[in-house]
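Here's a solo chain for you in structure tokens, the form predicted on its own.
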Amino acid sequence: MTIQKENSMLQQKQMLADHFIELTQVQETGKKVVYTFVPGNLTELIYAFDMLPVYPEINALQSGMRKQSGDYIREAEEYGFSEDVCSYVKCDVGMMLQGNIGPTGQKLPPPDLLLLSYTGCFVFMKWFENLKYLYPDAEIAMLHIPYQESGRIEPNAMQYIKDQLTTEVIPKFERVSGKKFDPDKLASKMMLSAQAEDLLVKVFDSAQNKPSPIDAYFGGVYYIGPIFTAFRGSQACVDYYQELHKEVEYRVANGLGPITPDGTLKEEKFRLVVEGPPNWTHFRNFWKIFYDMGAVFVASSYTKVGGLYDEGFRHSPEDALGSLAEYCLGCYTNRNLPQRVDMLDNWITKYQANGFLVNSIKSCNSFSAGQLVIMRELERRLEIPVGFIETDLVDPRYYSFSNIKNRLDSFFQMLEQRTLYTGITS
């Protein structure tokens, strides 16, 4: 199958094999690597000290998009994990077992910090004493993250994570880098920060135009791919979103749909908001269940596991830590069950969606705990048509097309009921 590609996925493709080459060249360069993880990372901070991120979970679905995380999987099964235990870790683990061996066929250096953000999901922790067990020469750098329990961010929770970034975290830095904590360095890469946010913002708003021009859940995997990874603070950065923007403002004003693997959706049936991760193994068969029934997902809480940027949040230079600290602190995983509802009320009415689907992720408590009290009680307050599936991260043993596409097509039949009953229309 030919892909339709835009200049934007052609340039993001480019930075990430940058990225990639000059994770191998570490050698040669004396530049430090960072193992982090995508919900709470201080990308900033790791490139104020000129170091280098890699995140273990993008490396999963990569493997997973690549067919590979199978062969990973059963690695790891057979040095010990569960069959329960979050298929990206099983992933991740694997890929090292048999060399680390990179999404590009690169092999990966092995980390000289792990940093651990915890934000909400607390196999990052046990993920990380695993990393430790294999990489013993590793630093580790534990940022703890209070969860949002009172449904607020508390001023004690800021001051308690600002504190542990000027004790712990950034003398860590320091000493693995071997440099000293430069304010003004983090304070530039914050102003880059804020630009890109802007613009991702405009791009996930477009779809309150009809007919949408994005896909938030399958192109928004895309879309989300620089800003919540290795280039967030960076010229590139903004570069990518600029050009990603000009390319959204372009189908609007022609009245296009959102790009899909076969072209662009001629027609606009059902608009729809998902909560959970999406299926990385077979993908493009998973996206292509929804857009030949005309189905396009308007918003999604998986592109905001790594900022919610539409409720106002910016990385701000004036107080980087205590920008960090709220960022860290108002990821989605570490938001509590009535603010999750809450959020997808709002989206579900914002973008004019007519049905609300979960995707339940078999290996992913984070995101799977709570999401049928979720999917009633949105049910109860708005009466649209709610669709429940379940598939995994990575583990191709957990996508069975048949009972997918079941589900699926009793999901549309209720929503072209109701659009038959009710006259509503996306």
The other form holds:
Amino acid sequence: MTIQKENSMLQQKQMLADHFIELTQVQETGKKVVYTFVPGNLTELIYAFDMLPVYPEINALQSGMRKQSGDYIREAEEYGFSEDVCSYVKCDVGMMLQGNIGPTGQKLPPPDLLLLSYTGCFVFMKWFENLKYLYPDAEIAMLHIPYQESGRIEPNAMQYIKDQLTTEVIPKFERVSGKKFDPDKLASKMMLSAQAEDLLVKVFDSAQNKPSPIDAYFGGVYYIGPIFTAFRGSQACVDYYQELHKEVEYRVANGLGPITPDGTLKEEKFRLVVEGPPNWTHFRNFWKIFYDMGAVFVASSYTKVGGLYDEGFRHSPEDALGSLAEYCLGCYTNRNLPQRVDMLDNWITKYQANGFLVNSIKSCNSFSAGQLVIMRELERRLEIPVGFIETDLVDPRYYSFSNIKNRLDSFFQMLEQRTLYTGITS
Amino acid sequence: MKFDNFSEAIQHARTLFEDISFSYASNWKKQNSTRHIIGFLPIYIPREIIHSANMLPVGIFGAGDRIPVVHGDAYFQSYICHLPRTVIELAKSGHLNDFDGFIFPAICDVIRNLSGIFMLDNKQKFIRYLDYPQNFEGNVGGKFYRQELNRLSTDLEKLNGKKVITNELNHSISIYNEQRRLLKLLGDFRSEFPHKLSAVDYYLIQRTAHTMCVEDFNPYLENIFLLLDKLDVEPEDKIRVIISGSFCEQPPIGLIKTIENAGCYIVEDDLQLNLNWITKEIPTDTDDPIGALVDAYINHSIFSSTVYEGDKPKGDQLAEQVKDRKADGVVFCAPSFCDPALLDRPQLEKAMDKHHIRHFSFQYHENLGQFHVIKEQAGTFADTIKLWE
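Right, and the form predicted in complex with the partner chain of this protein, after the form predicted on its own?
Whole complex next, starting from this chain.
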């Protein structure tokens, strides 16, 4: 099965290839390498010091898509990790123990700095505490992001993050990179970030059209690639989103549905909102269940995990450190449960979804704990059909096609019945 | 309340432990209309502030096998730890109705999201997810924590109108200092004479500190000391172990008993870590008692899987504990699906190997009913050390 490639896809592929080539050349270029996380990433700051980011979560999901994660996870479990804990962590540790061969088949350089941006996921802290032992030569910088427990950003939380940036993170960046912090350089990258963010919001907003020109979950994970990872704050990133936006506008103008691995979706039967990350080990197989049924995801919480721009936040060169702090605080899993329910409620309404689905991830408590309550609350508020399936991020042992298919068949039957019923009553 | 014999004193602790309706707290509350009950989840909260606001801090550590889980399983998937299920069960079955508020310390994603569930389910009650700094610089993390504690004090005041004021907070710190001193003495006694105070009895006494008001608990503990002096029990041929990883969801009483019966005196554990979280006496003569609590947290906290280890490796600190308590080994005893404990385990095990400390590990859940396999493991561990070390 070959996915139909659009220009933006080819562009992203090239960006990734170039990035990984750059990573393999650090011994020659002398560039320093920063391992960090997607939620609350400080990519602009990393590039302001001419360092290169590596995202272990992305490596793990890529390993999952390439069917390598199972071996890595077993390796980590032999090392001492429990079956019960996050499969991203185990995949990353296993990959490291087996030689740290990255997604492109080339060896990844070890980190010079572990940037522990502890944002919306407790496991991040434990993950890098473990990596610190596996990479004893790396410096580690902790950036603790308080949770939005009150449902809003508290001023002291903002100040706390800015204080950490100035007293902990930036001094360590300076020490590792050997370069002085240049606020103007950071500000210029933040301006580019905001441009890309504007375009990303337009892309996701396009799902208000019928048919939706995008799948905001399975397609969405590709759309967020550049902005959530190594490219935010670069001109290449802006160029990518300009191209993507152009393609989406074309599809809107021509009444076309989203692109799937089997081509453009011909008929949009169901519009869904989904909570939770996708499964990566059987990504195509998982996606196919939905597009075969004519189901399109018009919004997903997962595509907000590395930054939430719907409500107007943009990286800003004015008070750049404050802007980074606000960004970190606003990531999806750093929002409290009532906020998450409100957001999902809003997306279901805004994108005129006729169903809500939870893909509950076995090894991700940050997302999963509370999802059953979220689901019931939305069902109560909106009287919308809800569905629930369970998979894992990158542990192939927890992907059971028949179980998932059975549950989804029932869910789609429910949606069909509802459509018929509402059709008659209206 | 004074006890003349040790069994009765322990029975009192057991009665409180088994009372999932927290009737002691309800009775305490009835005595004065400004009194409120604040429940808190593991691990640490600055109970002094709650006390100073004329409120009773009550530890909620799940309900083990003492309540059938009916509602709880509808709230959490099978791959999430057990504690939040019984907490939900307690709430849904009305056992927490007399509680006026709940504090959820920032220790993991499950407790964090449980706070959100409580927000959605208990809109009339005070719900606070209390974030602790993972940065231990006084002018960074300390400053943030001070603001969090000020916010907590202000919000508590809104509940009963009682302002937290300096001399009263100093008094609360003083009385909790005394509790910590007494509990440390008890821990030292337990470590020195583990044959005189069983692990289960020790645990039940500790749990009492999270149920009774401190004014009742301190005399109760003094009473216990007097009774312990009278006990005459012969030591048995058992090894000495430290339990690590049980700081949140609690192991069943039967499990604690099983480990000891299998030949392992438990001479240190982290089951009720809140009680010895602060390792130094907190000043009580200051005009800035909140600052004193902040300093205690930032500079004098015990190590924990929920706290960023920075440049103080937890493995080395655990090894130090083993040395201090003259323990023969460590039992890594963590609840299933517990991220903090289980993600620490590989490095802690490696640290024990580095320090030539024996260890073994297993997982449990709070309502576990079968201990046979663990008994075999613990027994073999004890025999190995006794025979070959």
